[in-house]
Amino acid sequence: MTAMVSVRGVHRTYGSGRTAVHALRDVSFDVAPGELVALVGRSGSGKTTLLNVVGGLDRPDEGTVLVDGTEVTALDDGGLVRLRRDVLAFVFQTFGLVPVLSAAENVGVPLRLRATPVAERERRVELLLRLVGLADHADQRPEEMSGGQQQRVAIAAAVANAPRVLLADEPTGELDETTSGQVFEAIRHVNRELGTTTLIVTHDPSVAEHVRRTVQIRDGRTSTEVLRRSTVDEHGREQLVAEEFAVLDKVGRLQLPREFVEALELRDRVRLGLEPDHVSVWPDATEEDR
């Protein structure tokens, strides 16, 4: 299956010399039709980087980024612009709403904008809001909703002309557990149902909740993927069975969990095994004797 978006070898760096700021190193991942999928990092990992340089906001210095098709990478300024405004949807820390506008106002925006016709915009606006779970808040403004219904609300005008891909910057970053977790039960929504290929950059550990994979950026380079998946038990029970995935680069080079080192103390060097089916990783024995 042809990815929906295809990241290649993207380096991105800012500055030069000694100052010389190494926002991405390298970074390969795919993300399939359909697929939801969170980049995860501390702050100043390069997950905001990784994202606006998919959404054509920035250009790496090397590498490439295919999206639907499209090398991004490759396109002038026009092409950016017919990208974003045919093929991409963004969703930000801030709302953007126009708060003198209803919330089905302000998702009806976005179609008003390309002349769809009446009665098919309301009928897009009232699927969207029951998407994002605020069909009762459609003549409601801005300054009349929490910030949680906000950030749906801006959710649903994002998908309202059917964009391929959805990008989502921190979309839950000022709002409170509880209410994250309605966002992002909105996006999986939306996702599910549309089919809305997702991709979103957080720092929120709750995210691991609401979806099936997430790529851990850390120090500019994707260093782990969990995969999440339901399986049934001998008694008929659903259980969520999460597996861990060191990335390899196209070098060998692979950045084992921090928990990990951490545990079994591993510093400078360790000692590698091939076995038959895996590679053995120990702590170095002989540091004790240098």
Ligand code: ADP
Contents of the next structure:
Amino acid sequence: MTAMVSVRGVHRTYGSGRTAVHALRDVSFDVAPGELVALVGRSGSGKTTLLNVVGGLDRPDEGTVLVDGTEVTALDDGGLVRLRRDVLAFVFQTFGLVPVLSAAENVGVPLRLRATPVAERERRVELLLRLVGLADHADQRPEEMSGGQQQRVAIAAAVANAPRVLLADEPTGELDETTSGQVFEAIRHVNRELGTTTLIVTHDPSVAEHVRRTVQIRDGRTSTEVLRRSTVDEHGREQLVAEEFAVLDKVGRLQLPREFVEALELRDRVRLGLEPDHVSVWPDATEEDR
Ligand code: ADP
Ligand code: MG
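Switching conditions: you have the form predicted on its own, so give me the form predicted in complex with this ligand.
Below: every chain and molecule of the assembly, starting with the one above.
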């Protein structure tokens, strides 16, 4: 299946010379149509830069980005405007709601801009508010709602015109843990019910409980991926299995998860073995003699 979002060999450097900051170094990854992916990493690891490059808000120095088959990195300004109008939607840490409008009216704004007929608009607004768990708050203004509720209104508004892709940058940045969970769940419902391909960028590791695929970014490179799937055990109970994968770049480099490195006290160099169906990694046994 063709990816909905395809990032290939993207580099982005700010500044030049000795003060250059390599925000992204050879990042590649794909997001399948309808997939919900979280991109996690510490502050400064390159998450926002990557999301901005995917959304056409920033241009990479090298590499390509395709969204729904369109090469974002080759678009002119007019093409970028159309992409952001017809294909992409954004959610940011700040909610961006209109203070004097109710939740329902805020969600209706993008529909009005498209001249959606009233009856259809009302149906759509109702559906969207229900998806984000705010059916009972339609008439409240932003100041009458909690931060988490406001963010859920912002999510409903972002997907009002059925974008193919939703990009969320630190959507829970200002929120406490419980509220963050509700915001991630709202995004998950939207993803599942509307099929919106979604990329959430966050430094909040709790996002992992709400998505099946988490990609870790470290120092401008994707390092590991965790995939979760549910299986049924021998007693017929559903169990969630998490598998961790390291990302292998095109020259064969990979980053071992920090816990693995620490558990075996790996450092400087390791011994590798090629087996018929796997590669083994041992601590360097000669180290004691050095
Ligand atoms: P994150 O979103 O993961 O916190 P960013 O993508 O914002 O990370 O930043 C990655 C790196 O690039 C950081 O070192 C940051 O300081 C640097 N950076 C981001 N934007 C700029 C800019 N406009 N000019 C210079 N450096 C920048
Ligand atoms: Mg950021």
